[in-house]
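We begin with a single chain expressed as structure tokens, specifically the form predicted on its own.
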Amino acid sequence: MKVLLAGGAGFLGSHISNNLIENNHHVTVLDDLSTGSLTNIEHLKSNPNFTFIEHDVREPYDIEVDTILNFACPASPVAYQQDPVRTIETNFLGMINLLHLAKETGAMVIQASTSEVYGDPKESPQQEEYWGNVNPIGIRSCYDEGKRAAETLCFDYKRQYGLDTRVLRIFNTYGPNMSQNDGRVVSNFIVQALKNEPITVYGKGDQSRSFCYVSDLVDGIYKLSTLAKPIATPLNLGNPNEFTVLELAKSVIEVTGSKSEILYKALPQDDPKQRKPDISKAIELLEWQPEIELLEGIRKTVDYFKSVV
């Protein structure tokens, strides 16, 4: 494939870049480096099948390509709330620009959506048919509603122009290449534990998440990108095993051998109380399900952070 990967220098994008290059595809990465890092892809720059271009997807970009993967958007609340206007512009304008390119080239498009489109769900596990419970004017809505709008664009372009657009809804993912200041719960806890600082748990820690190790997720993304037939609905990708945030904190302390204590703080506005994906469609369509369980994934992630903290 000739792949255009938007956001390919970020945490998840860099792992996708690795995977595509390992599978002998030609990869052009676009990234404005607002949250991505050249360090994540430095080892790929000498590969003749790899090209990096610093570019903001809010502006159009022309290239001959047959596959477009859109992973261009900050994914942690800390990052996307710093500049909410830019966040929603990246989701909406970036998606429009990439869909225009797909319309010109006939490329297949994969849009990285998110479990955040379900908001604070009233159904569990979350199935793709669930419309969600999202605050459209809250502090997280620049991301939540931005991703929902991008999904709408994908399906409108599918219906109106016959494009092959594929939307995947990604649940909490973690692993190497996460930033120390990422703001997501796994990286926060690991960095705090390695420094023997208090681990900050918001609320009582009884809110739940389903944590997917990055290599499992990337395997699912690759299977989606090489699937021979289009898919008619969004697709959940994540690990359906559910843990409370407090259980995660205790697991991180156990794996790191940290002396950290748990510090409880007020729950942020619109923070979802629960996350658990129904991955029945991914199992059926992609023959995919995650293999790495939480403790094993935490150990791998801790090993990475020990090298950078």
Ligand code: UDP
Second form
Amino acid sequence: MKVLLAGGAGFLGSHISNNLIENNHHVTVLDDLSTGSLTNIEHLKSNPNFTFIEHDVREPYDIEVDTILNFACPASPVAYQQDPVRTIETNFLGMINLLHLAKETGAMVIQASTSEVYGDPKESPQQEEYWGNVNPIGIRSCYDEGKRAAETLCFDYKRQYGLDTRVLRIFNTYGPNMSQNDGRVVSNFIVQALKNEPITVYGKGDQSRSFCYVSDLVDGIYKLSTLAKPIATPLNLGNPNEFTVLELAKSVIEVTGSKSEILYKALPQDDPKQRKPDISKAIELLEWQPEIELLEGIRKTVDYFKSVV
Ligand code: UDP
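Next up, can you give the form predicted in complex with the ligand of this protein, since the form predicted on its own came first?
Every component of the complex follows; first up is the chain already shown.
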């Protein structure tokens, strides 16, 4: 494949870049480095199949490719709320620009959507058919509604222009290359534990998330991008094993052997109470399911953070 990977210097993007290069594809990464980092892709720069271009997807970009992967958007609540107007522009204008390119080139498009489209879900586990419960004017909506609009664009371009657009909804993913200060729970807890600083649990810590180790997610994305047949619906990708935030904090303390205490802080506005993907569709269509258990994934992530903190 000749792949255009928007957001390829970010946490997920850098793992996808590695995976595509390992599988002998040609990869052009577009990234504005707003949250991504050149360090994540430094080792790929000398590879003849790899090109990096500093570019903001809010502006159009022309290139001959057969596959477009859109991972361009800050993904942690702290990062995407820093400049919310830019976040929603990146989601909406970035998607339009990439779909326009797909229309010109005939490329297939994979859109990295998110479990955030389900908002604070009233159903659990979340199936793809569930329309979600999203606050359209809240502090998370620049991301949630931006991603929902991007999904709409994918399905409208599919219906109106016959494009092969594939939407995957990614649930909380963690692993090496997460930025140590992007504010996400796994990176926060591990960095705090390694420094023996208090572990900041927001609210009572009884809210849940289902954490997927990054290599599992990347395997699923690769299967989706090489699937011969288009798919008609969005696809949840994530690990269905659900944990409370407090359980996660205890697991991180266990793995690191840290002396950190738990420090309870205010729950952020609109923080979803629970998240758990129903992955039956991915199991059936991609013959995929995650393999890395939470403790093993935390161990691998701790090893990474030990080398950077
Ligand atoms: N969280 C926490 N302490 C932190 C960071 C996050 O308790 O230092 C909580 C947050 O309130 C949320 C969950 O952990 O309930 C996951 O947060 P994250 O920002 O990783 O992603 P989200 O799933 O909310 O997009």
